[in-house]
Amino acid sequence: MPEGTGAATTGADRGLDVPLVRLSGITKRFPGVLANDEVSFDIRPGEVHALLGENGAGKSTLIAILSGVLQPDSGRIEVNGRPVRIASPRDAIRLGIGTVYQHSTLVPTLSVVQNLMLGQRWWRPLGRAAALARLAELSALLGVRVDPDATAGSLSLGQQQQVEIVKALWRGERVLVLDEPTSMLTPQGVEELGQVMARLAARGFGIVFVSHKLQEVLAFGHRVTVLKLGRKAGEIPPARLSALSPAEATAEILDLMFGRGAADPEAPRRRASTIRADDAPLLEVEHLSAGEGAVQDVSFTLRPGEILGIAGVDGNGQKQLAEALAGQLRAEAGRIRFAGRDITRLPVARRHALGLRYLTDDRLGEGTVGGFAIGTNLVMKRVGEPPFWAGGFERPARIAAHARELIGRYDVRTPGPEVPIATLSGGNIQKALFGRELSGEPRLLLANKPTYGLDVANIRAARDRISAAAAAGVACILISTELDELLELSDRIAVMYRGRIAGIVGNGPDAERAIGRLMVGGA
């Protein structure tokens, strides 16, 4: 079991009794929602405490509190036994909690000790050399590597997320909490960070580790929360959880969070293929460039009800290709083809109306419009089309009523269409998007990182959405990070490396290896 697991020694097995932090009966509403309820938490000096749930099951509420952003209606919270009220992200600070959140925070087009000396007191003069002093202090204790004069922008996602956890304990924090750390960072990117923790664990730091992976949460986790609803459905211990087998203690987590006999929804179940050999190409893509080289020389093609996934690490173009296909980027040269048309020059409403649609891997800043109500937002590639508009003039209740329909279909937890999106979980957000593009007539989904930031519930469902689209005959491009994703529901892989497409595999028993070699750059 690699190195952090509930098999290492706790704070609790030093006989450290005193949590670093511990919140009790903490509650928090907002209008229509109770997001956590009698919610009670430890983190403990050696632990990894690794926080599940649901999206929507009062994660992010919980970390808020702890971080200062949000207050608690009730409940109590105490700091090395002491009672105290964390006010702002300054009072977490001063009492020893550090956050790393799950998107950057970090300028980048400053250097990384530049980055962190920002929020020094305006009247000191910047110290350079303690600056460096202290990073070296840190980089030592987490056992990294850090250039402190690399804009943090040229770094990769582990390296500038070793930076955000060395601003985190700039200042002697004692605890740290890491949101969603996983999300967008490459195995051995997710290796170095339970190397990470495991050595902060060691010297008596309390870690609150957020993830919906759950062999993520079994190789470093200590002991294990589970959300649902609000409330604090149950906890493992570090005895108990290291008393079980992977398979035992992954059945007791599913148990807490879906009930009892629930199937792991992470478990590969692979698609059956809806390809008809006889159907000729939807799309036909024919040495696409774009992007000013993050998209060069691209072909392949595309028939009905196929899916193509498309693998790599991040930041080799795929993103830059989704939106080429979707016409949010100009093509520079080559051409594409859709249902026998010429497309290249399209603009994205046109390709929309012929029935391509794009779900974009950013559903908050790029997929909605957080203010703007769900029924809006559900039209937003729609405007002044029938029967949503007529004359030029918007018809709320035809909007609603498509809102609610779709609402009902996707299952989209809210009180009701007129809500703003961006008080949605992601995962409700995101059953929205799923409602938007495959609503009227679609024939081919670009679907990018469709899974990202969700948790195995809404990971299961999306995958299920996508394997339903394609039975019906649409076809679909999968761009994912996850490699299991792609191999259970695409019928070909093709990797990307450096814009192009560095092969394309079929899929099937050593798919997984061949993959693996062209991500790297092999033949």
Second form
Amino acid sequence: MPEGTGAATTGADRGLDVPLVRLSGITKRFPGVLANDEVSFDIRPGEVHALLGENGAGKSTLIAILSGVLQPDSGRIEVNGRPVRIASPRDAIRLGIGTVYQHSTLVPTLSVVQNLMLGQRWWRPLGRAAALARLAELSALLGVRVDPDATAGSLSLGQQQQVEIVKALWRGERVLVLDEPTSMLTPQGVEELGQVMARLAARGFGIVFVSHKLQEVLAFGHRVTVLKLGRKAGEIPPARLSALSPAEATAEILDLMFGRGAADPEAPRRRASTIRADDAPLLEVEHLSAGEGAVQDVSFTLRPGEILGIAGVDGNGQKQLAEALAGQLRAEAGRIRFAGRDITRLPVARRHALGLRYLTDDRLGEGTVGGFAIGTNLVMKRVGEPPFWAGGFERPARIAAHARELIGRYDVRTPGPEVPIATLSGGNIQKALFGRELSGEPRLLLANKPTYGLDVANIRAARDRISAAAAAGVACILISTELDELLELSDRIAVMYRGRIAGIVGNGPDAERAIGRLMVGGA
Amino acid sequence: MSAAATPAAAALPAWLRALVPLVLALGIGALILAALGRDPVQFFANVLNRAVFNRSGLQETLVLMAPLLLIAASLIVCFRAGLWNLGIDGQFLLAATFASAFAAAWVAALPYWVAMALLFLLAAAVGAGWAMLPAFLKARYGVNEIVSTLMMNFLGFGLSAFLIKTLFGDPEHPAPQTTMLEVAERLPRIGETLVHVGVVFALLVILAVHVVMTRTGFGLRLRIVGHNPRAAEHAGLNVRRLTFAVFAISAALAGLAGAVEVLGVRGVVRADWHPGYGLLVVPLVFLARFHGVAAIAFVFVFAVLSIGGESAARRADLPNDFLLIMMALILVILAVTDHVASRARG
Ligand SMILES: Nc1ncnc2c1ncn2[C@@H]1O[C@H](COP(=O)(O)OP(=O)(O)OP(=O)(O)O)[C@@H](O)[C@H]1O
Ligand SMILES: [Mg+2]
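Instead of the form predicted on its own shown above, give the structure for the form predicted in complex with its partner chain, please.
Every chain and every other molecule in the complex is listed next, the one we just looked at coming first.
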């Protein structure tokens, strides 16, 4: 049983050296995987402790142990110096540990304040007035402004996350755990999150911050811990971190993550164009509208080997455009021609058979069936087709062999093709999906935010894969909110604003400025 | 969180997990018996002696299994596809009514096996037809099929009684019922036993359903829709068409169950007949975790408890309701063990 309420402890009765939470020797084993191996991790008051590591290193597992979702096989957890057991998320809250998970837990149809009141015990409800007061108090603490009566679904992702943070601190939690909080945010949202973390740290909160982006880690983190293959590869304490220059710190973290001498995978570069200008356009989109105004009057063409970047602030119709092209969303007006053929009315499966591949950004929601084996997920868009099925019957050996090949080629870290895909780490699921979409004979790759949640080395690998596909003649549409990614890979960049293409700019020295103008609706 | 999606499968072999609640429930049943001053060993011995170790009792058990197995097959199809066809009882009864209404006439007019084949087809078609409205409402408008199929049950029971009292009634008979199919013309028995060929048919069907659901592309498509409809759309499956297919197949199987019951055992449908097998089989199929072979085992246990339990309860001077309590116990314990298993893996 957990002892006492860590939340109530104040700085006065706590020596400054005692961490709010101390994990020591935490080990967590899954079938075939040692996800955490004797990991020690401290959360100290006033500190943002950044947790890094390549995909599958064990970060989410450690977070799950902290927040009571998983139980460690061995190891000690202390809160305010006292040993505790965090048997459930409720225990974690009682011990003063609030967690914001990567995926939103808000009910989109409820208002902000209703969402916040949801977590209360039914026998000890807080009235609306008290809830509003608590919200005001926490908004002031975080330095954010939240409209209590806005429906959660109508907020931007950044605002939703602020509400999630309010929710995580609702009962006076002193520790805030954030698992990859920035991966879906706009640069401005990231900036605001950084300020929120800084304010909380200044008031003595302890914060855990998981991220794959080194700039963010250096900008917001006070202490850095790197996990590698489940083990703690190293820790950089605040004194040392502040003494290092950003370049030195980056080099040191990369060393810890990938071993000595790893080149900075984030170093800017630009790919040479591989457009096959003599070929006929592969994709011609004319005046396409879809999704009840989400996509309006979009036109462009794409040649084999060309990469068209699609920039824009998240939520300006990029996803609906991708779905309309893939066939998941009905075109309300306009035409789509693929290899000279009108595909406007073709269903998803027929477009897939023609070589149109949609790498979705919603990996768990629609990209996979979590409980099914990796092998099954890898043939999910080819159910019934040879060589994986013969006469309607599954050929498990073929499916497994195909899976093993993709797992090897795309470096998916897993014990084997038969494990449920939901047990893979976030980044490894994405690698598997890359393998699925690029296997067979792709002619058009529609990649929606292909690199979010990937570690720096895997981002490099993913971008190289897109380049290689283009070099092999595959036309690519790259939807991204990462400007550097678009500038590295694209031949041209279209900017979406409120469902329309505000403009298409050739990739060149002035592209960045032109895109920035178009993104906010300027001409 | 990825961990939340892990199936409990990793921990224990499936057959063992299914057995635990059963054994626990029987154990608790034994305790209750002991508390009531009855000898539990004697009670269960009586059950087995009546329903398993007794030649005619075992045959009764097997005969009772036939419609239950077909209903289990029906439910496996729809549950695996994530659809709740709870209209099985209506589909069953209407199909039985139609098969029964035409049985005597067709058997008289046509070669025996042609008539039987046509009657089975008729039953399947009537069952499937009765499910098309909920299927359409689900596929087109997303109307909750639990509500719509349950409503169709009431409609189906009413329609069946209405038909028997009007078009399908046997004028020679005072009470409203269909024309009786003579004992000699019912489904042939195997050897010297009471067991008719419908039992074998039902066994083959549920095994075939199991193979289709677990080993074929069609089955995988249904399971994808069942687990994650959005992933199904993304993967290019035609979810609407599959929804129709699931309802049609599931309801056709429920219809076949009606045909087997009426052509194999009863020979007639009375206007007030209403066995309600469907909702009895739902929990068994859950207990079997939609696995065809496990479902056979649970249907067998259920049949044994029904056939043997009645006489054992009588002998122990207990009301028949004791059996229902046992069945309910099994289900409650299933739910609890499931919950415990899912907590333990954390
Ligand atoms: N429930 C589970 N069952 C089996 N294996 C699991 C489970 N959860 C995680 N794992 C495995 O544990 C390892 C660590 O996964 P974890 O999700 O902690 O990685 P991560 O550091 O968060 O990676 P990413 O950056 O890709 O999100 C992986 O190999 C993963 O496959
Ligand atoms: Mg993770």
